[in-house]
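As structure tokens, one chain now follows by itself in the form predicted alone.
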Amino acid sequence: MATNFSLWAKTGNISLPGTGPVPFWGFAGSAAGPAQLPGPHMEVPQNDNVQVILTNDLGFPVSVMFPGQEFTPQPARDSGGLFVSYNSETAPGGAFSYNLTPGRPGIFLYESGTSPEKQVQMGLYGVMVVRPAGFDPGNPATWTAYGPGTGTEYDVEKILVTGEIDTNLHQELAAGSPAAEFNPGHFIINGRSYPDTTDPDSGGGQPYGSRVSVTSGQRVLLRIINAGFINHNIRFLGITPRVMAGDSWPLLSAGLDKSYEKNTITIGSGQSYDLLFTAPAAGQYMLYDRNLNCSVNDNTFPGGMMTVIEVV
């Protein structure tokens, strides 16, 4: 089997909060499409031939890298023989194809490896969702994120990808200044700040939305993984979930368990959790970072990293 995708990296402007508009570089699933905040989440088998194609539509090389997965990257080096770049670059109105094949299930970042001390805050990057072998997404008995055995069968699933926005660096490096001092003020849930995160998906500006939406007594798995530069606290409130799997390993596998209960989970730079819940009695449960400097929009509290989840 082979899996294809395509990217375009763009231009774009994310609406957050108690701020105008404020200008980012993402990913679009088509020529036509607007660039967006996660970038398209690619869903892909185990085990599959995956082709990324990226077109850069930005005025500067653009390229991708693929964390976690078995994919040997090729650095790129200026004429000096300085390393400019931690994978092949596309040139600016050029394409580049990008081959893998992910050995194990999972979620993993997919992110630019050009400057990504500044393209990745800009908002260039996404989320590749790996299935496990006998997964079927028209048949919920197969629904499981590690496979058979590894106690993660879902009813509900859902991916909350955590990030930060300075607004001051964002309009400083659109317009082409260097790169000031990263003082995030916005504090977001796929591309959305509280209370904008509590919008459906097709509300709230960007495509994927924050709000948790399941039926009491459903059994939800949340997928959190953390595409920001600093780490975060993650706290619920009324609800103590099972960690099942950190960075897409799972903790219960061979009859071994050693998954935990736990109502913070601070997930770090680049890491990723699976947790799993029971959806208790209808009502509305917060979920938010313990950081509670990170709950905030420019210093407005409550705002940032904040969502609901609502059982019904």
Contents of the next structure:
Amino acid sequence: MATNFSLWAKTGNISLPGTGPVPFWGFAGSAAGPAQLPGPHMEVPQNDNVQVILTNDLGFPVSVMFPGQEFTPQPARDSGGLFVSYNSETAPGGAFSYNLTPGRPGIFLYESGTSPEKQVQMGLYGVMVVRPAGFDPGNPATWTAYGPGTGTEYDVEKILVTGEIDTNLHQELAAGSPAAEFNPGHFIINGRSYPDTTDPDSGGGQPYGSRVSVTSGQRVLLRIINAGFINHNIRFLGITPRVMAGDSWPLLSAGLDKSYEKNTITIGSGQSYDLLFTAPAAGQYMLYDRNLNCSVNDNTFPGGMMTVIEVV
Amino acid sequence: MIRNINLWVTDGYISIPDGNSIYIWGYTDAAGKRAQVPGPRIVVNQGDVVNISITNTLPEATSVVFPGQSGVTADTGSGPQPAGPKYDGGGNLVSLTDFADYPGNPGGNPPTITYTFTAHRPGTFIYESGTNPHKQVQMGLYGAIIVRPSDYDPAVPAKKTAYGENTHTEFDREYLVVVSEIDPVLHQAVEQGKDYKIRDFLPRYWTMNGRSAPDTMNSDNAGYMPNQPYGAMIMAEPDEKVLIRYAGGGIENHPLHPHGNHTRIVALDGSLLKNGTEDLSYKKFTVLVGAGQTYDQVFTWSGLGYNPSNPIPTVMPNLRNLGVGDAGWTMWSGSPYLGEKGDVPVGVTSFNQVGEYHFMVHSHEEMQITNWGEFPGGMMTMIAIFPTGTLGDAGTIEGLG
Ligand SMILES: [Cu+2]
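Structure of the form predicted together with its partner chain (previous: the form predicted alone):
Below is the entire complex, every chain and molecule, led by the chain shown above.
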């Protein structure tokens, strides 16, 4: 089996509550499509041979790395031998093909490995979902996060990618200035700040909504992955999920159940958690960052890293 | 049982050891009293129906969320409804949950509200504001709830537990330490009715149970801190099982560690670390107390080769652990001895009245053990091990409920 993805690194603009257009750099899923935040979800079967072709439409070198994957990065060096990128990069106008074989299921970031302190903040990140053996998208009976015996059967899956945006920093980097102080005033799930998080999926540069719409009694798999620079404390009201995996290592296996319930989950930069809960009685349940200075847009509550779990 | 708890939401002042006085918003347990930080401890039993009524006297709406509880209802006078996010007529979220309005708001909600839930599970939980929480929680509207397991019986050692018999959570003494941080400039902005700019958040004080060191080590209800009633000193005798309940009341994470025995984490956010017969509790030295989260831990002091026939087992510790300052002052323990008093260095006063042994617990983000930059202070307290038979109290936390 082989799966091919093509990404185009481009400039674009996103909109956040209370701001004008905010320039960003992101991955697009087609040559004509917009840069998006986060980049296109890539879904692949475990043990598949995956090829990711990156085309660079930006004005500086860019790369992709795959943290958490069995993949050997090729750090790039300049002509003087100095380290410049975590992984092979491609010059403006160029293209590069990455090959990897994801050996275990889970949810993984892909993100720029070139000047990541700028390029990841500017939006060059996305998610690769690796499906376990036996997973059939057309057959709900096969839907698990980590395969049989891991306790991760689900009815509804939602991916939530967290991050932060400093709009001043974005303006300066987009203008080619050196990186300024990082003092984010916007906090995002799937590239949007509340209340935009609760809008449906859409086209354009911020395609992924974060509203979790489920029916009472359904098993809900929330896959939270932190692409930002700050640790966040993801808080649930009225629901206490069970942590089933951390960094895509399942906590339940034959003979050993290390899964645990937790109401507020600290998620560090680059980390992921798979959380499972049974949807409770009908109603709206808030999910937000208990770093309460990240549940705002600038200085105003509500906003930022917040969404709604809507149970009908 | 039905538990009826009444809280008032109001303002007040807390005192900081550097002489500062900080304006706060908080909860209190009687009309007309000043607010306290943290809010009154609530102690109920598993299975209880808990009614918590709040009366708002602040100039803005307020509410209470109960993370970790399920099936919470809210009643503003027209009967209980499932509690949930509240929106204005334009569909804009105004509160994470049903709220009590400010008094006299024309056309607004009543300034009182009653939340009800069944305490389904034992553990340590937080209650805190769900309205403008970036401001109200930071101003002091947070507190903790302890839910006793249904078989709890403090007279029977096997049933004096955090999570029930056979959960490996027996304790002789328990302590609750709610940590937070204070940005005095933001507090002053609220006091003076100025803009509250959370992006400028820059804490200068760090607190345990609303107090900064060395006040953390003073007793409960110390008279000069009427609005900070809870001490944060952990006291025990050798061989006792000590349950420490940490709760993160602030908006930052704080790494706390003891300079003695490491603790065993038995539960997170009120969820026991046990699956069937699988005991998932684990030992930890530095516990990262996450904002809005709780950590229940058990430890037994076994330091320094102590045993009852060898009550003075130690050599004089080095000066760092003594806490003898360069100006000649002694921070807390002038003597390492346990059970009898020994000699202390010349010119140094011993504060260990009965020969107890002290070691510190503090945030390892060391700037947090200052009061506006002055060490020692902030998020720091002591664990004091007393000679066997000298601590008389029952070792359990009392609260509203
Ligand atoms: Cu230390």
